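Listed next as structure tokens is one chain, alone, in the form predicted on its own.
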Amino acid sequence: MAEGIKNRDTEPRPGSPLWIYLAVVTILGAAVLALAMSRLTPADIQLLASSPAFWIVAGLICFGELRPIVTPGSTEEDGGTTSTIFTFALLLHVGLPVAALLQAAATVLAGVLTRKAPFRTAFNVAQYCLSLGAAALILRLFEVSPSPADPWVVDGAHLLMVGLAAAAYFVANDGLVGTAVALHEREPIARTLRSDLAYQALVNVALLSMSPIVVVIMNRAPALLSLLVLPLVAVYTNASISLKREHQAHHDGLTGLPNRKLLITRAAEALSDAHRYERRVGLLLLDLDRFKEVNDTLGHPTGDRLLQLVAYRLRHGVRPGDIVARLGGDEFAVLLPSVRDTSAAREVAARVRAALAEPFRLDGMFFHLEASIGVALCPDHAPDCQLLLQRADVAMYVAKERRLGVAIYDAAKDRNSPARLGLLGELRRAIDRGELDLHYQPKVSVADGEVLGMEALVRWHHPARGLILPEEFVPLAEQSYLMRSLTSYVVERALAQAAEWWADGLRVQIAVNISARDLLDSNLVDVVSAGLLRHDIPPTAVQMEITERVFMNEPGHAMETIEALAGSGIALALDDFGTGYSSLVRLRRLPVREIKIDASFVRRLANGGDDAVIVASIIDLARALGISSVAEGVESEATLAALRGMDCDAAQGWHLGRPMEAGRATAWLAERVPRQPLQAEDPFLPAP
């Protein structure tokens, strides 16, 4: 904190305990310069400007008041100068008035060339004298008072008497500035003095034990202090370069921003500044509305500048202090290290939101874009980080899918019971480690019996519960952040298998189901088109089965992900059939190139009634609308029969198949499928 208090944006309000307190510390600090000038004399000035060290020495303090040592984890703010060393010498070699004077005309040059306001400037130079004015009194209390005309010298027995006035310096300066940070930000003094006292302490016991050299070099050879340059330069290159590494590992390169791994660090020590002294911490997630449409039609390079307009207005867009992050792709996040209330978050969110309503001019063109922004708050919602950034992403989807614009955690609406909550850290970490693995259920003609292709189901082999089916865990990854991860795995191990098993002449597809939350993600299409590529299968090879309930909350984004995966090639399927609401007008648009019918009506169909009736339309339907029809749950002769006599197309359920492990999968295949020879043009086959 030796720069006092210059990054801080706005004037005190006059009549205020911070304005009074600037006011009183920098009357004071005017006096005590004012006394140490008064004390100078024709004949000193006379010396000092007759001595080559003098001159050196200024320069250095000047230079480096205007270049502090920014280290990893400090910011110009707290971050050390190396102008006290010089100043600090001066004070042990030639007395309080040179010292307090050559610090002030840095200071006062210091905030003339970065702009700091006059009154920042004043309480900087006031903060140094009456350090520096501490320090001096201590040294008279050892009866050591130099002057230009009687410079002292530091020798060994001096160390004592030197370091209590390098205390002195130290506890006067942090105190003071700690002091206004504190008013500043109406925090605690004594939880604001605290804060960074290891570090502070650390820097000054660095910058002042080298004072006492610097006097032995005036004294005795004051050529030599320009040797001091190099360290310093060493100093300032291994910091910058540190700062860099520190940055770049912790930022987001497109935009500067920080990304998710800083993110998480500040929400911890926020959440541990709340917990302590009984504040809210909130959290927004946001993501922007059809932003792939500007990748699509203008590509990447536009859409990365786009991003870094978004990343500016995101940054002036929220209060002092909000940390303003970029998670990946078009999600951003804002950390609130202090907040009211959920209305007090809300307003920041909406501030956000308004942000980014005005159109974004670029390349002659304007771009509208819209938010989802997702908030929660702790305690109120998550007593910890983890929890804090999944409840956020849970009111955030909500938010996306109802198109509420902001949307506050909801307890009801999160079905995450503690015990599933807790299965959600394992399922992190199980995707990490493999433990997902696919079974493989076929699909037959019912005409026929032929394998028709196979359907992947996600099966989790946990350590402890053993097998865990996906109806306990997919809708608790749909509901978080993981849903992104689960898919993109299970998109990966099913396209592996299908490129194995074409590569040994089973030519089957392979059907992998996208829940509503993958329709919502602009770079699923981007994700499978990589995937197809990697692995040198056609987009005939996989087909993605889509649940008929996506369209109640959200058919304009989901038909947008629906229609890219369709223009890629990819045979998308309409699942669970006559449990939704599509109509027949949507139905008839939808790309889709099969139905499947619900099982809940086909496990019923051989007791006739209603059920018969419902399955017998939806394949009537299908057949009108040129589109196969698959039914799912048939469990007996008499259910394929039936079936059968409806014309249906294709079947699956126990009676026909189980899902099997892979390598299960593949035997079976193997004594149904005949195997189709490799051909020159087939895009598997490896380059010559």
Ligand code: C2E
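Here the structure is a predicted model, which means the values were calculated and not measured. Residue numbers count along the first chain shown, from 1. The term rigid core refers to the most C-alpha atoms you can superpose between the two forms while keeping them within 1.5 Å. First, how it differs from the form predicted together with this ligand.
If you fit the rigid core between the two forms, you'll see the Cα of residue 181 move by 2 angstroms or more. Here residue 286 does not count as shifted, since its C-alpha moves by less than 2 Å between the two forms after the core is aligned.
Core-superposed comparison between the two forms: the C-alpha position of residue 109 differs by no less than 2 Å.
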Second form
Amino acid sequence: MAEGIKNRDTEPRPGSPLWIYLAVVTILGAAVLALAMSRLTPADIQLLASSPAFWIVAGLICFGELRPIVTPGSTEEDGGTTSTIFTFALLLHVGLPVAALLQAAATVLAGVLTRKAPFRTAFNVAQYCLSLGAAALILRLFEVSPSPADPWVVDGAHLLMVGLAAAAYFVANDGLVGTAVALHEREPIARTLRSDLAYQALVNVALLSMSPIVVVIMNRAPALLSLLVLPLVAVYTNASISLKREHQAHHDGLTGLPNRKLLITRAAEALSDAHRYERRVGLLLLDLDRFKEVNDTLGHPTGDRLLQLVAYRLRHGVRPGDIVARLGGDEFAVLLPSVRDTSAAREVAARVRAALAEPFRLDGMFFHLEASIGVALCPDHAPDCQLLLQRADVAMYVAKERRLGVAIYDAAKDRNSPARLGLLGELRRAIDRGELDLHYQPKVSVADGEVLGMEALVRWHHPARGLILPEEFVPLAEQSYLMRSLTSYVVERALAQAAEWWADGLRVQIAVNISARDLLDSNLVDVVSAGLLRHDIPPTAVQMEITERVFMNEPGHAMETIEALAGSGIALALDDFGTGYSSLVRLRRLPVREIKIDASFVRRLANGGDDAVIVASIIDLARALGISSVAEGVESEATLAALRGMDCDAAQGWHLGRPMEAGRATAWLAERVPRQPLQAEDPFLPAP
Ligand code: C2E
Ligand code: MG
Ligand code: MG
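Write the structure block of the form predicted together with this ligand for the protein whose form predicted on its own appears above.
Below: every chain and molecule of the assembly, starting with the one above.
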């Protein structure tokens, strides 16, 4: 309920059930208020005006309305207000007319000052008048009908009667507000009421039980009323501090939208409701296709403002009750807590895209953004929250890769089995706990054995299963948003190692493998550049290996990232060459300086035959284009000799050096690489 409430200011459509309900309640409330006021005599008013206790209480009511108690998990509307204490006290002490009138005045005042929609203020006034009316009716049954001229003072013997009146007030108030919320969010009324009954009851019992005490004070020593201010202020301060903390922990600082954590909580709530009420929950994951250009060309402050505008449009593009969250970078999510079917979810996705299609105006310029949206539904595509996120992510990946705009999750395009998904969850934890390690495999010159670089290869030390090789988890991570974290982790570790070696005078280039998905992610270039800066090493200290298979699908987005990487001075290698389809023309256009010939061709080299012909022509071709060639998987001297005969530039393989953990790699390097001491004019120190 908490997030949907923000949309509640949009006026309901005339004739809709909510509109009819609000109109009926407002009219009834107005009638009660009019009736009550007609019983207020000029003598009453004079009496009140001259009573300091009345003015103090009036002030406290206004204060309460202006500063509702907002606590974590509650909202402005359902958090309760301390004005309840005093209006109910007035009801007991001097009767319905005064209580209703003051409450109405305070509500209108607060409505105007906080710019609430008039229809909402009118409803709130009516809701209070009706609730107070219900309590007054109960008192009447006990023949209690006080007035300013004939005030009533509660004593211990009246506890039951006052309790019943308070119960009537609570039931009426909670029922009236709860029904409005339910109609607004299109939820069953009983369910909405039940959902936070315990919380509401607690707050209201706490507030209403103060009222009889206030009555006694008003009667005996009105000046003491001012002593109530301090505890009230304490409650407010406390509540607002914890609210602020809670808010910070669950919201994105830039856009104010819920973050991943809150999204997951809300999704879990929606899912448990969905099971109970046999409905569907939808999740849209959204990635902005051209955000990076803005960020790069105009800088982060402009990018940030653009994200704020995007957040605003998203919030206003979804249906009431839908929850928009920011997951980080340019990734947003929309939770649909209740959705009819896939086509309804697709409709929301289309609306969201339409909301973003209109160009954004910033600093007098127009920006066109496009979003790729992946959609998954529970229970159709996923039984639980974690899977729902993953499957929406798979769909988003499909949408982005194939430039579909919107893609609904399709199991046929998802290679995730339950066992693999379990592993994915564990991988996430492993990344968080730093259970992944990098091993380093040398790359050496075929001609003279000179060390040309080290390739970082990730290893997972699983607490139960032992060592897991990347083949088993990298493709898995590639299908999910985890790839981003995995790559950031590997890049960070590799850069830290490079910095260590360079500082030690061992100037070797570290190669990092990146996946096709990383290239669709506008974040990668930033991660690498920031890392280089932080570790104070030049771009030449790293190389990125891109697998050739990237080009088997639509490579449009990938090209943007590749060019950005090359543009920032990072050397690129085309990995697993020969397994994809790189045409000559493409190779010439790509900013790569190196190709790594896949081990499947290299392994059979020594036997001669077709493979030898292929490898030899790849090497020739690369040389003609000014690109150096590296043979992967060199396991024997014979293979190395064959490569030498073909004039291959470099080689990697067990014969030359296996992947080694960092300590051994350092020792291995120290024996083979001449140390170059640090000098002030070092080429790799940042230019002055
Ligand atoms: P790759 O980049 O082509 O790496 C070469 C793979 O061949 C490595 O396997 C390496 O251990 C293995 N290898 C090297 N020399 C020989 C040899 O002489 N004989 C044989 N049989 N194998 C050899 P590894 O470490 O299991 O990695 C497999 C693949 O996983 C890598 O292929 C790379 O595509 C991917 N990968 C590894 N680390 C990362 C990473 O940090 N990020 C990403 N995105 N992918 C990674
Ligand atoms: Mg590689
Ligand atoms: Mg390879």
